[in-house]
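Quick heads-up: it's one chain on its own, the form predicted alone, in structure tokens.
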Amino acid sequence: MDTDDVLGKAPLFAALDRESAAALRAGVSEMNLPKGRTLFREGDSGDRLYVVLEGKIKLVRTSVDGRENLLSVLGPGEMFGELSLFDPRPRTATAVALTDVRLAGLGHDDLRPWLTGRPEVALHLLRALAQRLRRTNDVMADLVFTDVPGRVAKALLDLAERFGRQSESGLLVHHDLTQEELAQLVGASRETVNKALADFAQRGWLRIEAKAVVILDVERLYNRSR
């Protein structure tokens, strides 16, 4: 998929017109991010937004004793940084490459006043946002309303929605999450979520793989989900 394709996903750009996408698109920026490599970090003044074009990034934050908890994985479509251009404070989560990553980039300063005359484009940014915040309620519930087992489900049907890919055994979902990064992403202990995992495994739902999973059973792992 060209990058044309991949930014007209991204909601910034999925209100426009052909003509007014090609006008804004010529602002954009393109920039390659090494695996493992740091874009920004928490508490660093935000100044543009992205769109992951390839690859994945990971959003996290860390504790005052240094722990870390592992936000969201963004893939390709995927837009980030878009918060302060509406409030523009420091960064609220470090933004890392999780895999060789490329990205488009947008200066907020560029973006503003040609949000201006645009309403339109507005709403759909904010409505990105407003989703955003229902999906923090609903990690918020589930950390208080779901248990471990149920929580690695719903992630892992999170994570094959936008990751998974049909294979002949069949969903392959190549998350490229460490044991550690998928516990943090879950809110839960590796050695807890690795249990959860087995189980899975051993009940015939899902086969593990080095940083994925072959999901075998959706049905199964949806109402365990739920």
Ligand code: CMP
Given for the second form:
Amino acid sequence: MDTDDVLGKAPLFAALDRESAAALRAGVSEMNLPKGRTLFREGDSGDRLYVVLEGKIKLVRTSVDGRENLLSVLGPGEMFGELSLFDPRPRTATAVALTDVRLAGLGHDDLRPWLTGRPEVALHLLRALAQRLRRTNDVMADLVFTDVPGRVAKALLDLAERFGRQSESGLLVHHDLTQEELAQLVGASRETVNKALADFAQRGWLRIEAKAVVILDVERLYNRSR
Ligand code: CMP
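Condition change, the form predicted alone to the form predicted in complex with ligand CMP:
All chains and molecules follow, beginning with the one already shown.
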């Protein structure tokens, strides 16, 4: 997919007609980030919003004793770095390239006139924020109410929805996460998450591969996630 196609999927551009999209596009700068490189850190001052064009970005928060909480994994068409646009304070999370990544960046100052001049763009961004809040509420409720295997099942299905593709043997989800990162996403220890994965594999619901899983029985995994 070329840059315009991917950008067109992003909430920022989705509301725009072709001409306006081209005008906003003029302010966009593209950049490449090699796998493992940090784009910005929690606490940095932020002046840009980004859309992932290719590859995956992880958003992480680190506790004072160095433990990491993985907030989200973002892929093509997904946006981040907008919180410090609406609420001009430091970055709320650290952004790291999970794979080699290509990004489109747009300065907050270039964007503000678009938000005040075009309420439909602001509405689309608000909708994206509302979706994020819904998701965060679900994640919080799951941390309180759902056991670790249930959270692992849910996280895999969420990743499958965005990164899964049908293969001959099942739904291949190339999430690019190490087992440690998967545990950080679920909010549990690596050992507990590995045990849940091994149990799912033993039941025939999925197959574990390097930084990927093949989901063989979506329905059973879904039932376990509820
Ligand atoms: P900003 O605070 O500018 O920089 C970090 C970005 O991470 C933030 O904007 C959001 O785009 C993104 N982010 C923060 N919290 C979450 C979350 N809970 N889920 C998904 N993305 C988030």
